[in-house]
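The chain below stands alone, shown as structure tokens; this is the form predicted alone.
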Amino acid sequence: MFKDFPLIRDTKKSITQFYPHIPRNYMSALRRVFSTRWVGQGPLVDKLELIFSKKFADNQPSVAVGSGTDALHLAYILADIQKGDEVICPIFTCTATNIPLLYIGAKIKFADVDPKTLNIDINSIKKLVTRKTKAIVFVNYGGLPCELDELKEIAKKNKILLIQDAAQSLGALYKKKPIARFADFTIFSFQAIKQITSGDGGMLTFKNKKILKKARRIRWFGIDRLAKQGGTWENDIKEIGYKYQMTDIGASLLLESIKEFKNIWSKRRKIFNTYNFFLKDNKKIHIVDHSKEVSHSNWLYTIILKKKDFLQKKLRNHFIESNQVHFRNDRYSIFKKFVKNKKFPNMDKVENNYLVLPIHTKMKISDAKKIAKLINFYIK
């Protein structure tokens, strides 16, 4: 694999691949937080959970946590995944999807990638399902929803759970419906370069309302925090918990960003569409785009081409940052025991040929136009 370049300097000439979106009223929001007694988990976290549930999570219970990884680990615990349980997972994703399963000691069964969408391959999943399969974990790569109806059908037929890593797909829809509707558990990320951010943070949503209290306990050391604040200080701890809470500082930034989300999505979509307009007729490039059935979240714009290394170097010469962002998980030593004698032909086919272009709210539409025209100039 070609060795990616280090980050470029953020200058007037450069177009960086990512840039955090900071809400317009962030300072006044932070001042309000710092004028109260709550800078840790407080009333703003509660408010965020309610607003998020209504706007993004199909009114499912929502639990705010410190990171998307926290949300994944919490989902795996609530799904009752135990040591030795088989869990089907994507081979192509951020390691955060799969590392929490190592905490538990689950048996990871990697599914191949779909070479056109870079999402988990449905046919690969079908071949991996056994009587021991506890759950299917899947990621909507770059913000492009997976084939959710098919995943739901496989899960229902085999009586297994669906856990959706929607870290990259905030605001995405499937057949005009919120993506959270299609999984037992769905997690979102507010890490620095996501569509909205609290510096770091995450949200877990789930269908089963009966586990909400348990989720909140595990988020806070296994302690019933509401009972404690209500004066019951000797409450017992009956399950292992973690320090996974979000703070009101982070929640304040997210609440302001949600107010701007329509504009954030619109700006990113305009950049996405600009790339599409200028690149769609280039026969040497495959665009990882969306179908009529889904609404993309526009987090990543990815192209697949044979001359990826060549193009990346040329863009770099023009102070344009591009990279691959994710790396196939079977190459990491920590997953070695799960991939012995396993083959992933689709991943082999695309691993050196995909490239992620810049997309963020600091960009101008003219920047996307410039990048696309350079790509067409170099890739003919």
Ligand SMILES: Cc1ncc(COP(=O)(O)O)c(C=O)c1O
Contents of the next structure:
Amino acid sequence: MFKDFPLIRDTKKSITQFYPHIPRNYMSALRRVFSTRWVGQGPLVDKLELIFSKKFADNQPSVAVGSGTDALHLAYILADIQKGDEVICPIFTCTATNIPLLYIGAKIKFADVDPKTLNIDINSIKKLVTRKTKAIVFVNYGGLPCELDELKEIAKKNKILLIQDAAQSLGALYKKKPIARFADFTIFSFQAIKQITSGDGGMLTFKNKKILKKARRIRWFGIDRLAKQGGTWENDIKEIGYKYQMTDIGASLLLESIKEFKNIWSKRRKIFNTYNFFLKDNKKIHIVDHSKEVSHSNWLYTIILKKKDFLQKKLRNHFIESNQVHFRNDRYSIFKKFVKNKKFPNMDKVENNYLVLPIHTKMKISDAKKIAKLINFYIK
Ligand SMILES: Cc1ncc(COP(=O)(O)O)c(C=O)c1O
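What I would like now is the form predicted in complex with this ligand, since the data block earlier showed the form predicted alone; can you produce it?
Below is the whole assembly, all chains and molecules, this chain first.
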């Protein structure tokens, strides 16, 4: 029989770290797709892009792709990041943020982490800006928006592009405004365990409406797909694209999930608030939470504590998964050449102390209560 190991077996007794959210009407949505000629990229992708722009992207153009990683790679190409260009990047993130830059041959300049929010450290960015800096890439860790006004100011002052990895922050707000408003490019992920999912999928949104046609071409080898559907030779390829597109199968699931987004968000928020309520007075724990300025997307609930390993083992004994989810990127061999003789004191401070607790729509509020109470029992 299939075993989930090293993850905990998914039984009635266990509480898993993540669980995909499958929309209620997924079967009828899929049946509709399979009764048409479009199972690859078709009209549902177009429909999704329009709805997404309105609901999540401040009416910016949206281009649906096969993953958040695709969206990042596409953003870097559209931002004209070239071999040798300096790009300031977060050291603490999913490796997907930084790996596409390796394909391009950009020079990654890692910025340290803010030890309280686990977002990119603004002071560290300021020290890294040079005349060769082409872009700043930042991640809203776990769904917690960065200091977007400050980032915007640095970018404007130095005439550099801002690329926002919002893979984890669908629906988050900064000063009551959609986060996409604050960056030149913003990407989202619909990977299996994100708030909404198409199994894998992503979305790229951007400010400059003039590059929409180009973005669509690069998504499809460099070909104008609509023109090609005419069936005659009028399609020279003048720029190198790739196959980044989303399918109508995926789009159908996302369209259904977007209808449920309010409920998904509020269920996750209730879990978040339950943890907060029970853990807020525990002096041994720092909660990575939002300020009054921002609204969190509730993707990850992260705590920082000295006895991380001890707690993780204890929770596991109760069949509760917890995880670090991401690891500092300078630990990976592929990034080694960018970190020689570099110091990241904040990252050093927190790297063994952060822990992500279960949060997903299959969980009950009583599960979060149970976990928080166990934490207070073990961490005094
Ligand atoms: C911060 C961050 N960036 C990028 C990605 C990549 O997204 P995807 O898995 O959809 O390619 C992820 C996701 O998993 C992520 O968490």
